[in-house]
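The chain below stands alone and is given in structure tokens; this is the form predicted alone.
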Amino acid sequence: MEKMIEVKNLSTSYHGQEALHNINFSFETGKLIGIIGPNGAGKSTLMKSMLGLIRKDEGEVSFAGMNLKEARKQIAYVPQRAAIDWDFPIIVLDAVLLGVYPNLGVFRRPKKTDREWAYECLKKVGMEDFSRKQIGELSGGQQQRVFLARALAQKADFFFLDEPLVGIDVTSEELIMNLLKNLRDEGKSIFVVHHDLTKVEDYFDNLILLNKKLIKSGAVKSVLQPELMREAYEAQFSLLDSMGVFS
């Protein structure tokens, strides 16, 4: 059970109308889990829950046998990009420096060795020459690795992204699911919440499907099912079929 991170009877609601109906899935540490469902099914909401970032109705979520106060120094959330302020007035080096902080004591600042490692995780990510730029004069995918950079500079173990693909270049697309295999790879979780159901036989290892209830968790052969999808898309499923989703 240490290995294994668990949702249970999870339930959220928002203005008093139920956002996330009763979820429960369980899954092995060390894999790459994509998120998935129609637009107003809940998969922001989900990720958000299971951070307390909004308040759950009722439900428990552990982290390898930790909860979420026990696990919170482990866990990098990416948020969408549409929530973050490009305005403010911060370079791109010390926007991922943000990412050490939670590792750092009460009161003490980050040192020499935390500016080096905060730009070794520029590196990994192809944004070194960017280091001194301000954070809006980027592309949406330039940001969007540079907000993956910070996540790696926490030095997590749980990684959690929401649309982290959305709206940028083939080139930091490619990038990035290359850096999170290599996460997985490394023993690391990660949840996505991800569109392109094109795709996502190559992206994950597992899949959550969720229409405000959870249609389905598991492999991603085992999701990728017509009449799952046909449950959770309903209107859209036949424009999904005619893509080759099921194919």
Contents of the next structure:
Amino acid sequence: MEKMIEVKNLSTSYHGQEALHNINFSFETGKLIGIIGPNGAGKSTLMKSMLGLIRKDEGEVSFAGMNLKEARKQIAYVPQRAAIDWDFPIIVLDAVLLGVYPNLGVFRRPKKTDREWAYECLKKVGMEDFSRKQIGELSGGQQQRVFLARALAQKADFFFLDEPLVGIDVTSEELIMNLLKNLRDEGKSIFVVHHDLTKVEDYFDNLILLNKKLIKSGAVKSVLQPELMREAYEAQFSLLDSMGVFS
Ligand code: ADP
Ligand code: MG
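Compare with the form predicted alone: the form predicted together with adenosine-5'-diphosphate (ADP):
The next block holds the full complex; its first chain is the one shown before.
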């Protein structure tokens, strides 16, 4: 039997205002899936709802037959960069070790083998030379690579990354996308909130096109249809149109 990741009848509101309305989709595991849609479409909300980070009004999520509680340890999440406190005083290696020990420093000292594993993960993202640096000293791309290393350190099966490519350099972008493709080839399932539409065909196997409701999910080509894109990005289209961009 094929293992699937499924979302059924998912709705989420903020203060009584619905941000996501009755979302349904399912994907085979082992795919690289882009979540696209205009600003405020509910992309981050979808991720947080799937991961139980905010309360949904309704809906079921299953990860290869497991519910969230059962899958929790196999899930790695990298929030939007803007949502992270980069002034938090922590060195790079310890930030990666947080993938191994969520409560590092409070309850236990990491073992040598775990430090070595964290260092290995830093190597995978090309950041081993920065292991003693403060996280706040790094560039945007470097920070994102460190957070990906932390996700790798967790040995997760399901990865959720919210706009990992925003505000980073081309080298980091290539490195991150290659890593994600390798993870996918190892059978991991990866969801990526993404807002640049130019490279989605190169980057993803499947897409979720959102604008508060699900416009379409499926293979990249089946989603990248002009009428569907127009439906999702309607507000922007008319705004740009009213600004004379198309005339
Ligand atoms: P996206 O990630 O696609 O840009 P979000 O999921 O962040 O969109 O937001 C979806 C909608 O929910 C937006 O209208 C946004 O203003 C609203 N929203 C997001 N987070 C909150 C919050 N914490 N409180 C109230 N409204 C929110
Ligand atoms: Mg967002």
